[in-house]
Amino acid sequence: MYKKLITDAVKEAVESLGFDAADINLDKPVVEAHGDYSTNVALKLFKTSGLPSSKSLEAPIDIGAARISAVVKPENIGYVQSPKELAEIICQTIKKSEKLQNIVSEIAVADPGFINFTLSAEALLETIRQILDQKEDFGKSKLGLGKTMVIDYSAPNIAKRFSVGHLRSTIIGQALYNLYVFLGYNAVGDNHLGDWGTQFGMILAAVEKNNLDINNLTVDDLEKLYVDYTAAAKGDPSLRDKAKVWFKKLEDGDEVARKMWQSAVNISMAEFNRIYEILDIRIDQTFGESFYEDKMDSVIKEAKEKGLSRESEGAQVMDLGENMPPGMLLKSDGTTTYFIRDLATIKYRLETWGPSLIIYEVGAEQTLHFKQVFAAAERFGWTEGLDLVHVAHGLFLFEGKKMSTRGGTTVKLEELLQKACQKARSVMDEAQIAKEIDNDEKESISSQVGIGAIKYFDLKHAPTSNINFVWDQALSMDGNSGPYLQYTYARTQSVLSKSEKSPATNYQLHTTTAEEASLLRSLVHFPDVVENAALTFSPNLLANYLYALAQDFNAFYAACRIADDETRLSLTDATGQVLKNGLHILGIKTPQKM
């Protein structure tokens, strides 16, 4: 809310200046002495609209489109040689601004040019005030309004097992999706199974090869197949060939392929289903590749009609541009491709539900083929008024491994969530955590520190980073970590449910304790954080922001009496509800107790 009224008053000011105010950036010092925002706009307009940096000069000049002579001329107020000095112009027009007479204390210039904005306390309290009356909706919007945007997130493989592999796909997906929620999105969630392609060629000819019963086999069993039958084919090309039979059946429809590929889906799903249930993941589609077979023509039957395909050594291409290889629509087998069915795939989300937003939460290593599916989309003339990102994740390594199905390498992700609740019940007896809780209490909290361990690990850095993950990072109670975050919260719950008076109903600011402003005033910032989040496709500016919030409660909780003063109890509430909210946007839950 602030940051919007700051927003619009800088713009006032820049525009009744002569400026163009398109590009103005709003952002929180790094140093909280300068205040609670702070706008670089008078070192942009400096740099790129061409003032006159020489006092000497006798008469206006002229910059062409940007028009500032009200700005340039000497009798008006001279020429400006810095942009401190235009940061200062433009400071004094601001400050006439009625838009911040009750919620801004301060605006001042910092070298080089920067302006710099301190929320007065009426402001900071009006913060706590709606903490306090809104609590789940604090930070929520209305940016997103009228608008529908689509995530494709998850993705796991029929016939593989849910490894760590596609973790990152469905934790960063996850967040994505609520946090894209929070700013009023009607949100769409696709899980986009891999249930088609050669490599279900493979599987069918392997059950063949080794005269099994398909409906008597684990996913276990299933990813062994085909890792020991790619393995195989690699001497015997005989095999790839069998394989490549086996799908083309599928794709005509052949019972005994349908039946036994129809299977492998079924004992996939249970176990895709119970992964879920442990990552408490609600994903609100689940259509797999296979849910695209009778779309895949309208779309080859566009590219002709537009003249965008072209037959190549009996295939079906898509010429891209320059820089760029084709796209193949159809193999020279009359099979299909992942292309042709991502092309299909936009389409029905399209005309289903009408996105302005599509993102697709995949592994860098299908950066090249989104490249070709998004340049494809604009061809055909989808792409008017419709964004397609691709989030593209790094390498989950573990213990420094990259883990490959082919190469045998997984690691089960069950077992990996099993050994991070086991852990969490481990490190939270070694601390003596909870040790006023019983044991069926302690072992649901350790569940929920557990596997918030292991989304946190995640989310803490970038999506585009590869990460590295390690047990002592995972679960440190004092660190950078998920179950520090929930520590903190349940401490805010502790205080308050421990204390014999009630938060203030009428927050008064205490300003005798840096540690309780410093809280006061990171508070403002957790719906800025929540948008910039969402727009730039980052949770991990989420997850920071609830750690320095989690610090900055801890100092003040060090530093302060609270139990016996309400106007503290009413931060520390206030504190709370921002990081249950912020970890619950996370996919985080946040025990009551520790």
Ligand code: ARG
Given for the second form:
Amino acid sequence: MYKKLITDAVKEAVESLGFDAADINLDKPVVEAHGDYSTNVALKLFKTSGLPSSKSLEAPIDIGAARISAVVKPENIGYVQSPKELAEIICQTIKKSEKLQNIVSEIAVADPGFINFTLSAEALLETIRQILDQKEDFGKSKLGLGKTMVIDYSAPNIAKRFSVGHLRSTIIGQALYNLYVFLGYNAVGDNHLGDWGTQFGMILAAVEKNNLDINNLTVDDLEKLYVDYTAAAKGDPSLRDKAKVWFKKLEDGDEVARKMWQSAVNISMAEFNRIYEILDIRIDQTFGESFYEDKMDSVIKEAKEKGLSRESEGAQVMDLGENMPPGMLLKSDGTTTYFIRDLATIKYRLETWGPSLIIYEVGAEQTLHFKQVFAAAERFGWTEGLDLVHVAHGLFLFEGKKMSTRGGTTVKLEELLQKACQKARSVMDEAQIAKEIDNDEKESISSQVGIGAIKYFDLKHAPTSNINFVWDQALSMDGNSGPYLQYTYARTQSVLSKSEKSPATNYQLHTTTAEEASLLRSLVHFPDVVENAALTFSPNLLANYLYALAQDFNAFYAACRIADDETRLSLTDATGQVLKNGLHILGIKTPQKM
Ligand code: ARG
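Instead of the form predicted on its own shown above, give the structure for the form predicted together with the named molecule, please.
The next block holds the full complex; its first chain is the one shown before.
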């Protein structure tokens, strides 16, 4: 909230000096001594004004001479030889306006030309007031008001196990969804299930070949059937043909094929829902690929009308420019593709919700696919006012190894999640942190901690990076982990409940210790971090901010007596609230006790 006020004041100052202040960066300085916010605007303006670097200057140059005279009022600037000098002038201009008088206690220039702002004690205390006032709404903004975004995430494939790739998509996708809700967007989550396509031909053919009753099969059986059948089809092309016939039947509405398909869907959904239940995930919509079955014709038609498609060896393809292979709309046997279903999906989403942003949280192995889909959407003319973003997550390695769903060394996802809860339980018992909690409650807390540990482990990394899941790190009680953050939250609650005093409503500024000041100053940034994490599709920025905040709190807790100080109690209360808001955005529960 202060960020905007300061940005506006800087903007106004540079504009009054005759500069065109299109975008002003305001960042949190790395070094605390540099204040709470910092801008590089003078460095940027000095550079873009075409001046040579200060070192090579022999004589002062009129900055106006180097810029378009219409926007520069040289009389306001005079001569500047360095970004630092320009920073000084901007700094003086801001000070003169008195706009920031109450919220900023110091504005200073630092090498090589940064302008640093230090918030006043009053502004910092006002932050506590706002947190305690707005509670679970603290950090929300109006940035997305009136805008709709769609996020496509989770999207497991029917008749296959829920893989760790889908786990990443589910966890990161849910965090992104929550972040956009916080920005005020109308967010629509859509689970684009893989429930259509030639692979179903394989499964149905395999069920027929082995003379099985599909209703008695598990997801594991179905997956195995598919794997074995594809392997066999490599040596026997007739099997491939049979599968194609089955998929054609399915697309043509053959009753037997439809019934078998529906059974596969039901069996798989039951398992996926069990996983969503454990993960505490709810996704607004689950249309799935099959939903677009009757919506692909209109894409074919539109492509023809717009002259975007052509025939190639009996198939319908769409050229997408030189840097990309053409997209396949229809195969030569007339069956549809994953590609055309994604196009039909965009069309449907545009017509139904009118989003200005669609995010796809899908593994990096589909990068080319989404490039093609986005290029096609542009050619259709659908991307005006629409951003299409593929957040391509990296691999999930498990203690150094790839967690394959095939072959013998499979770790079942459900087992992994259960194991996390058991391990969380023993960590709690060992650390003896939950001494006075009864058994039932311990069970429930340990599942919140176990699941929180898995989610947080993923979310503290940038989505695009590969992650190597290590139990000890995920469950660490003193490192960058979910349990550590949850424990810190529980600590804030325990301090509050044990104290006889209540948090102050009338905040007093007493001699603030360094630890207190750092904590206070960290809290201010929460709304900025939320916004930044959403706009850069990086929940890890929020996760790591919360970790730093928890560290600040624990340092404060170690250094200061809190219990009999009302202002410190409010600081504790506010910290708890921000940890809770942040963890909830990440989809992590915050037990009161641990
Ligand atoms: N079901 C696909 C898979 O597991 C992911 C779908 C992603 N979403 C999309 N609109 N293509 O590979």
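Throughout, rigid core stands for the largest set of C-alpha atoms superposing within 1.5 Å between the two forms. Because the structure is predicted, anything quoted here is derived from the model rather than measured. Positions refer to the first chain, counted from 1.
Item to check | Core superposition between the two forms, C-alpha change of D236 at least 2 Å | outcome: Shift of 2 Å or more: yes.
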